[in-house]
Each structure stands twice: as structure tokens, then as C-alpha cells.
Amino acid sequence: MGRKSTVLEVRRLCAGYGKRKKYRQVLFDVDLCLDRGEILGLVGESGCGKSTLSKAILGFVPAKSGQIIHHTSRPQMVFQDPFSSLNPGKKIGWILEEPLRMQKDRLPAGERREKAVTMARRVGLDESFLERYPGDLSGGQRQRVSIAISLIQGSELILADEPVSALDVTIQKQIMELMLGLQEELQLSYLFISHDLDVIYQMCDRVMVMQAGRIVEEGEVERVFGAPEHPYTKELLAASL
């Protein structure tokens, strides 16, 4: 199943939450394969296993079967609500800086401040925003600053749960297209959840489609969403004309 350039594997995963007789299983089998500077969709109706998908892969969710094999650096995440993630008491800087704070080899805090504000510039954000707290930002420059969070200890490999959908369109097209300039530019693979088709269709390459936590097809997005053969993508296409 691994190509040269995989970054990372999925083989036959099976997770859910609980223990024993409360065990509720909602990923069955799953098969995934992401390349170096490859975008994937994952698609599906809410509650099939998108997110379960996602936090299995950071280690969030235990795997009852199956392996999950990274070949490049450890994943991070871009969430829909990233104001949630982002502590309210402390500046941006200070949140910027935290991830390289825990690295084991700790950068002096010139460097922490250094590399802070080259990745908010990267992300849009000038120097002035590391002073502001996520209260003082809107929707569109929390999602920047989480965006810059996920880059900032140089993985290559971004796992982005819907995260435009809680964003008016103008801003979801300005999030989208950094996105993908940050992905050529640094040659970045996102694993990219949505139930935006239209969202799907204009950021990814291949996309897989999940029912009931199950993928019942995937394949180049032209080709799935020119010529689904499942009846559930058939469906989803359906109901998102």
C-alpha cells in the first residue's frame, strides 16, 4: 500500500470510544494513503466517523485493530472552532511560542519570539497581532493564527477538520487559497475534512467518501464527483446541488 513518497498509512482501522460492554465501535477497516504534497478530502454526513478519522490518527482515539503509520513528523491539527483551542487568557506571541517551549531542545526566547513573527507574517498576520489576545481577533484571524500553530514546529503533515466552515464565504475563500499557497510553498500534505463538496472540489486531489464508518469509495475528486459510483456519493451529490 506505501508509495516512496508516502507520509502517511492507514491499514485496516477499526477504533471507538468506550470499554467492554460501552464499547461503541465507528471506524470499521479503514484503508488510507496520503502522499507528499497531496491534499485529501474526506467526505460524509455528519457523525459517520470523519472526526473519530482525525483523532485516531494524533493518537486522541486508541485503535482496537488495524495500524496507523507516519512517515514524516508528527501531524497537527486545524479546527473548525480554533477560538476553543486558543487559550483567551494569553497574547498571541505567547500561544505562537508555546509548541516550541515543549520541544526538547528548547530555543532561547529570542528565537521563540523570532520565529513567532515570521509565522504570522507567513499566515498574514503582522507583527503588531502577537500583541492582541484571540478575543481581539475575528473568526478568519483566529483560523490564521491556528494555521500558523499547526506549521510552527515544521510538520509536514496538517490535519484540517473543517476548518472553514464556521466562516462567511469571503473568508473561507481567503483561508482556502492560503491553504493552498502554504502547501505548495512548503510542499505540505493535509488530510482535509469537510461536508462542503464545493469546498471538497476546489482544495483536494483525491477525496474519499465515508458512510457509517465505513470508505465506501474514493478516487481524483474530478473523477468521483464527475462520475460517483457508490449510491451514498450519488447521494451526497445530490443533495448538495
Ligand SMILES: Nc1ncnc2c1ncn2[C@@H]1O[C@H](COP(=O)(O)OP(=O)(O)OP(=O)(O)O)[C@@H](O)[C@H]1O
Given for the second form:
Amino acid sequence: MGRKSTVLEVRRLCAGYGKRKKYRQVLFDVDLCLDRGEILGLVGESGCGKSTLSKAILGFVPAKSGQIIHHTSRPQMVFQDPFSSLNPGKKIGWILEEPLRMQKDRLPAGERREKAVTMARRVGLDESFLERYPGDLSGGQRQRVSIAISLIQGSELILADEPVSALDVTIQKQIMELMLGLQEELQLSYLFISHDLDVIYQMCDRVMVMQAGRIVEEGEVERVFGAPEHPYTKELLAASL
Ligand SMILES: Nc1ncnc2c1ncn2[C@@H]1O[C@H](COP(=O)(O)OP(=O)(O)OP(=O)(O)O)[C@@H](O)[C@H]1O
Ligand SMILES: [Mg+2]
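Having displayed the form predicted alone, please output the structure of the form predicted together with the named molecule.
Next comes the full complex, and the chain you just saw is listed first.
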């Protein structure tokens, strides 16, 4: 049994928004460690700082103090509403090939297309989708496209911020199964943000509970949900029944 490798470490991270007098701290001494092939859940009420943590990990929100250590290539985001991140004027094929066009050693056009087709199939979209525009896709299909973009970029770590919250239950299930399948097959790691405890329970190995920018409890999902220790976790669980 080899030692598990860590893909991401966050140590005593403090971060927030605004400058000087207007500065408002959102995250307080957040620690996290994510192993290769692990799915770490993050729950907590609206406004507690979940998205801020994922933005800080990506470098979009500056750290006031603490450390963020990446042990793998740059993580990719999968958002709640992928529509806003997909260029509405471009076909899906073009969108999927975009990260490949941006690479330093550009692949020839034929190979780019081939990769786009392969990734589209891998997320359950056949080749005909490459000729469609984002606006002609359902929410679930758009979410498949944004997952394919992450894969094309070769990310081993995916920050998934409420990736299934905007979808109805049947489609939610399909996207969750897709993400679980890819995770297993490619040994991906996810930081999986959701306010839905059922979704967290089904998806995650471990979970962190955030309250007002602090992690108040962390552990194996079965343990945290089965025998919560922190009053706030108990409150969240009671509220979701
Ligand atoms: N760009 C910003 N500038 C200033 N304040 C912000 C900005 N983005 C978020 N905030 C504030 O930071 C706090 C945490 O927001 P964040 O989006 O991280 O919450 P969240 O846990 O993701 O909530 P939700 O579950 O609703 O998505 C909130 O008080 C929010 O108003
Ligand atoms: Mg959020």
C-alpha cells in the first residue's frame, strides 16, 4: 500500500474582500488537505464563505495570510450555472477545442477535433453536440460540457461549486454518476461544494462543515452525518430532515 499523495493543502488561510478600512474578512484560519482520488465535501449555510474558499484556491481572491500549496496542475472549476462560463456565440466543438488552442505546443486541427470528440463521448455527449451552441443544450448537457472542458485541460483537481444544484433530481443523479465514474477512472480529486446534505452524502468521502468562514467540523461523511459533534453540524442536519 503506497502512501496517498496530496494534491492540495491549505494552511490557516485567511481571506476576504475589499481594501484597508473596507476590508471584510470572510475566511478564518481554514485548513484543508485533499488527497489524490479523494472527494472532499464542503457544506455550510449561504454566505458562509464556500465559494470564497474555492476562489481563493484559484487565486481569484487574495490570501491575507496562510498558505495554499498546489501539488498538481492548476485546478479547474465546475460551476452551478455553466451557461455563464460558456461562450454563447461559439459551437460546443469550438469551446472544447479552445484549451487545446491555447496550449504552447498546439496540436494540429485534426487532432484537436479528435480530442474534443473523445472527451464529449466520455461525458456522454455524441459527436453531433459539437455542432450545437450552448443555448441549444439542456442544463445537464451544459454541465457535461463544462466537465469535459476540465478534462481536456488535464486537471486532476476539480473544484465543483454547487455543480448539480440547478438541475432537477433525475439529471442531478446522472451528473453525479458521471462525476463519480470519471473520478474513479481517472483518479481525480474533487472539492465538492453543496448545500444539499444528501448530495454530499452520496458523493463524498470526507466532509468539512463551514460556519461563518471557519471549519467547525471535519471528518468521514458517515461519522459526521451519523454522529455530529459540533452544535452547528447538528443544526444543519436537523434542518435538512
Ligand atoms: N466579490 C465580492 N466582494 C465582496 N464581498 C463578497 C464578494 N463575493 C462574496 N462576498 C461576500 O463574502 C461572503 C461569503 O460569500 P460566498 O459567496 O463565499 O458564500 P457561499 O458560502 O458560497 O454562499 P452560497 O451558498 O450562497 O453560494 C458573503 O458575505 C458575500 O456577501
Ligand atoms: Mg457559493
